[in-house]
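Here's a solo chain for you in structure tokens, the form predicted alone.
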Amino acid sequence: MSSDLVIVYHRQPYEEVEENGKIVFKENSSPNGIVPTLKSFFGGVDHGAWVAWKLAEDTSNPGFEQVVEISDSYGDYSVSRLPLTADQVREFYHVTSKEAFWPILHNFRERYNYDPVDWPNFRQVNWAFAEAAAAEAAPGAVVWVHDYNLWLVPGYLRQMRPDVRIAFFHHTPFPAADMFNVLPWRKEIVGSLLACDVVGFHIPRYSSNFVSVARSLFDVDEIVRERVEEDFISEGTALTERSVPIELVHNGRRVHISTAPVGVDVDYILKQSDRPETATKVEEIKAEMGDRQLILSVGRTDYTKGGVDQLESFGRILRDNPDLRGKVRLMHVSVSANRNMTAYAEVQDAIEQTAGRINGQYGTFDWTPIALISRAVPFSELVAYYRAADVAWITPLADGMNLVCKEYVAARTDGDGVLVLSEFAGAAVEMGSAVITNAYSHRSMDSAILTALRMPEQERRQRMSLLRNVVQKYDIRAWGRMQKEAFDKAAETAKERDASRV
């Protein structure tokens, strides 16, 4: 069955498990995240599909079928799986995307690895996947195209099926044109981005980038430009943009630019903060820490969270303010990366042992300053961390939006606690009334949490209510309804354009 709207990203929607020796499809244990909320579309159309990838030792004989349909709470849609060989998801994944997109994408330019990448492997996949959008694409269907793994998809999609509306959804900071153009490949990917009727981006910063890379490699007229609204000018923070480009033109093509920051599911973070269970180990924390103030950290193990810069930050506090030692712990939650991974694996080695050194050096017998977690931590604890903690301290040195200091802002049901944020985290433009610090500066690093111990509660609770409004005005429905908003411009845009031909 043809679909009105098909997703393509990257992971299955749903999990895949063996019960009873059979491979059942299972919802998503937790219904906050990107992947719901893409599933939420399919409640608008009278079918929908999904297009993802799937493990295969023999990509011609994959042992699986690779068009399924699933019936969920979300509606009813097929799901194309892409049997993709381990090799082929090396190359396009973990080489390609993460170690020479990645750090281009997040500035950081002595980490970028150009030789090791097949680039023609890299086309194969995306062509894969525009072959089987094009294929469950019906006539005039949306095709909604997300992260940057993907970039090619949009421009071999045009050449197959020039009658669909083709949307893409960049997850990730998009950089400056003296940054992005270290690719040898830029031609070609923003080629393809221009090929999409919508191009969308989390804040302003990266639409106007976006915008300036492609007057960089094409000729592109009549750029229109508004004035960004004044939830998104936060004053002092490294990302903020006055105005922000909203439509180009590129051979004749009109391109929307749509800027909406995702957010999350606030509904369902204030049911799991509000259940009993929460409660009691809300309580269970407190008790453990009697009174010691608690500081919170939560990222992946990435060189782009900042973990050591932080590690070391508290490092000096506790140098520099000897009345905190035994009065403060950070818990530090930094989820191992793939170790197979080298720029990783040395990250979580560094981590490690920055904590371990810390610990060694200020711990006692019954006090450990630094509580170092590497496994994930199930939402439903995380949410009772958020309830008991102080103090947040969300810093990484580049993040296209960083959702952990919403959810943080979200648990917080009591009104109290206080959000240390870097302003490179794309959250920063909406969440000024955070503790807003500069991740490369050890003053402002180290003064920031200072403040955040010492704030007074008023100060805390006046803050705190200014962030959840951001949160809730901003939340994950909010951004699927900026979402349908641009889907409905671009397809006025169409009917223009097709009109005017007759």
Ligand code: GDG
Second form
Amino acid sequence: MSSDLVIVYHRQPYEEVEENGKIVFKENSSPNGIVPTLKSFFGGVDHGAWVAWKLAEDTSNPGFEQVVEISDSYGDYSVSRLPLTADQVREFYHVTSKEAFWPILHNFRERYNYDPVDWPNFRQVNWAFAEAAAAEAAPGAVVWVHDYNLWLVPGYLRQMRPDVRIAFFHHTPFPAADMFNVLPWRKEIVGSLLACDVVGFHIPRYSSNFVSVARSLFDVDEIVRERVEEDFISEGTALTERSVPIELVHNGRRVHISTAPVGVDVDYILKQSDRPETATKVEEIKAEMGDRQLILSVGRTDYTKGGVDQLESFGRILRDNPDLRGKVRLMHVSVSANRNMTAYAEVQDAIEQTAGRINGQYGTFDWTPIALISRAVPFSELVAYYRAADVAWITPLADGMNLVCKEYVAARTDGDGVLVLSEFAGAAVEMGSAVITNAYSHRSMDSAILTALRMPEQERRQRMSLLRNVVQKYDIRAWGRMQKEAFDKAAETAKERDASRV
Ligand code: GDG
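One more: the block was the form predicted alone; return the form predicted in complex with this ligand.
Let's see the whole complex now, leading with the same chain.
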């Protein structure tokens, strides 16, 4: 059945589990996260489709149905599972996307690894995604592609299906031309993105960077800019911009540039936060802490998240402030999504070594400065830690948005708690009421955490109240509305284009 909305996202939109020898598709256990948000768009169309990959030994005979029909609380939609071999996945995802693109997107040129990239394989996998999307899309449908590992899909799809509207959302930062153009495939990638009707980013800086990269590689005829709304200006911080491009014209085609920060599901987090079980857990954590302050740090194990730098800062403040020893504890949750990748294994080792050294240096029989958690904590428990933490310490070196800081704020229905946030997280442009820190500066890192630990209650509450307003206003539903507006604008442009042809 053809679909009015086709979402192209590398992961499948459900958990596939075996029950009594039969494969069943289960809704993700937690409605928190990007997948349920994307699925909620199926509620607004007659029929939707999702394209993802699924591991197969033999792609011509994968041993599973390629297209399955799903009916769940989000609506009726088909899921097209593209069979890929383990080698194809490794090459396109773990090597090309994670070793070559990811470091460049996050401004880590020294980590960029060109040598192992198999570009023909990347093209082939992206072509296959585009074919699967083309097969599902109804005439004039919206095809919504997500993230850099599918950068070539729009260009291929435009060749296959000139009638569809193509939108692309970047969950990562988008770097300036000096950095992006390190990629030798830059022209092919940006050429593909310019085949979209809408190219989307979290914040104005990334949209501006994209347009400057496009101008460096192609003739771009017209760029319409507008002033950035006050809500997205955090005075003086590293990622703030004053104006933002909203459209450009290339080869006579209008491309809309959409800027919309992904938010969190505030209603869901409020419900989790107000559960009696959460209150019990919070009491347990607080009882265990006694009069000690709890600092919480949560993130994926990734060099972009600045875990080691943060631990080093904690070591320095214990060294320089003996009064804090025994009085503060850092819970550092760092979960690895790609355990078998060398770059991530190295980060995990460095985190373990640094935390071990600090614990050895300052710990006593009844006080361990750092609790290092490398396994995923269930979300309901995480919310209890958000509630119990005096400070959330979120200091990535680069981060497209960062949802953990928004979850922390959403969970603080008690109105207390301090957020220390790196100015290199996209979220910083909205969350200027946090204690903003420069994650590359020792002095700034150390003084920010000390400020947070010593902040008087009145100031904590004032800042938290401002932060809560922002997180509520730009929640995940607001992001959804902004995406819908961008699709509608693209539809108008397409109509005008068709009308001018007759
Ligand atoms: C990419 C971009 C952008 C983490 N530990 C646990 C756990 N988490 C959950 C958090 C949060 C999510 O993982 C992490 O989201 P982030 O946004 O912080 O980071 P990325 O994974 O890097 O996501 C990022 C995002 O895409 C969306 O566009 O913001 O910049 O890099 O939801 O809660 N969840 C549970 N246990 C854990 O231990 N249950």
